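Encoded as structure tokens, the following chain is the form predicted on its own, with no partner shown.
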Amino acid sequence: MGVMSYSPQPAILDFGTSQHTYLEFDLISEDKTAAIDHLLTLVATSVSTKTGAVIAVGVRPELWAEIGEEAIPGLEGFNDDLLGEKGFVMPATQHDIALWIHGAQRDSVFDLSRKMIRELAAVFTLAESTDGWVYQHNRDLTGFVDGTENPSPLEAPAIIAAATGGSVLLLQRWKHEADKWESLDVERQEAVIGRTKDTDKELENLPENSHVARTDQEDFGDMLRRNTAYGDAANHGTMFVGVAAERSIMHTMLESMAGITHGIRDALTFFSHPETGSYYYLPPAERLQQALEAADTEDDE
């Protein structure tokens, strides 16, 4: 018998739509199974509809594995702070589910996020919603190219794909300083970065607390990078969306940022603050599709 091979959920991959929201929520019923059944039963019958958005879908891995569904091993959620130098932290806000809703029209994205909220209500209730949005094309709010590092779009499939299916997704809302931030002249900026700002070079001379040196993908593993801006002109951030096939590539990044890992800081860190943070596992595009002909041969019933 030949090994299985997995697929990633398609709106992970669904590129170059411009409008997310992120839904995160908490289990309220007693039943776990039935609560997850009718979950990614409302999500894989939603992904088969013309909503004009798509819909990708996390659970937390200890509720994911309570139910007696396969994950990849070891996985756990974002469940302790990351407490890092000179007092900073990273807070855990773990909840039980995640919705990530995207796409090319704002009132797609709302109309489908309205519809989740109220016909989950009944097994689990929204802690988090954050509106997301694309800024110039793949800059983030600090005005330098965001994920330079990524896979391109055809290696993405097999690097965010665990071997035992599924994936690992890492939520993040990071609120920048954004007067202190603009206060910096270019130079010091690229500094912080580790890159030119126009060019997205990385410099020669590069600063071992900035962000590309405690961050390079060389360290810790390939990951997929799907941040977005979020917030107005006063209150305003990046929303880190990470997809991995491992939680180990996306926590030891976060702990060398911290200064954890050298007790070297990221630079960018005085400037951007994590308000949540949380991992679930993003179940395979085959098990969405399992709920789908679940739910098919009961209204053929």
Second form
Amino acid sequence: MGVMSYSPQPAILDFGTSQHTYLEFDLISEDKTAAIDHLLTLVATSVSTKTGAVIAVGVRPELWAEIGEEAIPGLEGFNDDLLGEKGFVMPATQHDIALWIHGAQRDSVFDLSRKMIRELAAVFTLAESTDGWVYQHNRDLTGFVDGTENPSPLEAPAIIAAATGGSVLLLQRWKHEADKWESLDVERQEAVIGRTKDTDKELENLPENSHVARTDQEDFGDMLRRNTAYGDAANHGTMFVGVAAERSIMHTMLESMAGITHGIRDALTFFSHPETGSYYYLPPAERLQQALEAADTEDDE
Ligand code: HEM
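Starting from the form predicted on its own, produce the coordinates for the form predicted in complex with protoporphyrin IX containing FE (HEM).
What follows is the whole complex; the chain from before opens it.
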């Protein structure tokens, strides 16, 4: 086996944290190159064992390519609404950069998030902010175990690495229609997901409109999901956080869920709907390391 010449940003594979914040920003500065330099330096110098929180940075693919950084060829943002069966819409709400900050405690994540917003304010303006949290160890707010068919952290780096380095992030906030969902008995909920609720086993007679049948990784390719619960007792849902080597792995899953591919809409989409949707390029850790070295050199001068 060859030695990988690049590795994912540490925060992507830092498991076991319970408090997450997702920030999306729009560029307000004219000088795109300087803005991204500032961002990478800020993030690189904030990756620390001392803050109690980790941070990953993503950039809108077209912006990354435009400033001449090494990009995944042809990678695009979430630029058009995805129109599905029976009026179902996955809205495109693309922004310029995303920060995913997480840690064991709310205060560390809060402080690091505030610092980022403040220190980016001259060049990026905050457009979306969502707080995520862990529900019952590994379940989403449908009550089902979420993440079962994920690769192990040992396999994940190779699975999520694009051929040219880096990875693709899909951020999509799904609001649950909780009353409607909770009015289903457990058997009907299991038919929607395609797995058993308590014991988390794939159903033997998997309904073709079940979520698991619509997103089967054997059909679309493997990916890493790091979803969290978001919201309060009244308004809540799933912050979908997907990482893959190619955008098409996740986008064909979305098309399949929306009923575009086979005319079979994912049953889950009748109980939850996306409010946001954006793709970001996640540069490899080596690119942040480069920014850190550049910052250290400047300090020495
Ligand atoms: C409301 C939003 C969503 C919820 C609550 C949700 C929940 C779940 C649950 C409970 C499972 C079964 C356990 C597991 O393997 O993790 C699952 C599987 C999966 N989901 Fe989702 N999901 C959501 C959205 C999405 C989206 C938007 C995608 C793709 C872009 C996706 C991709 C997958 C994949 C790839 C699997 C594993 C399928 C397999 O067995 O290979 N999910 N999801």
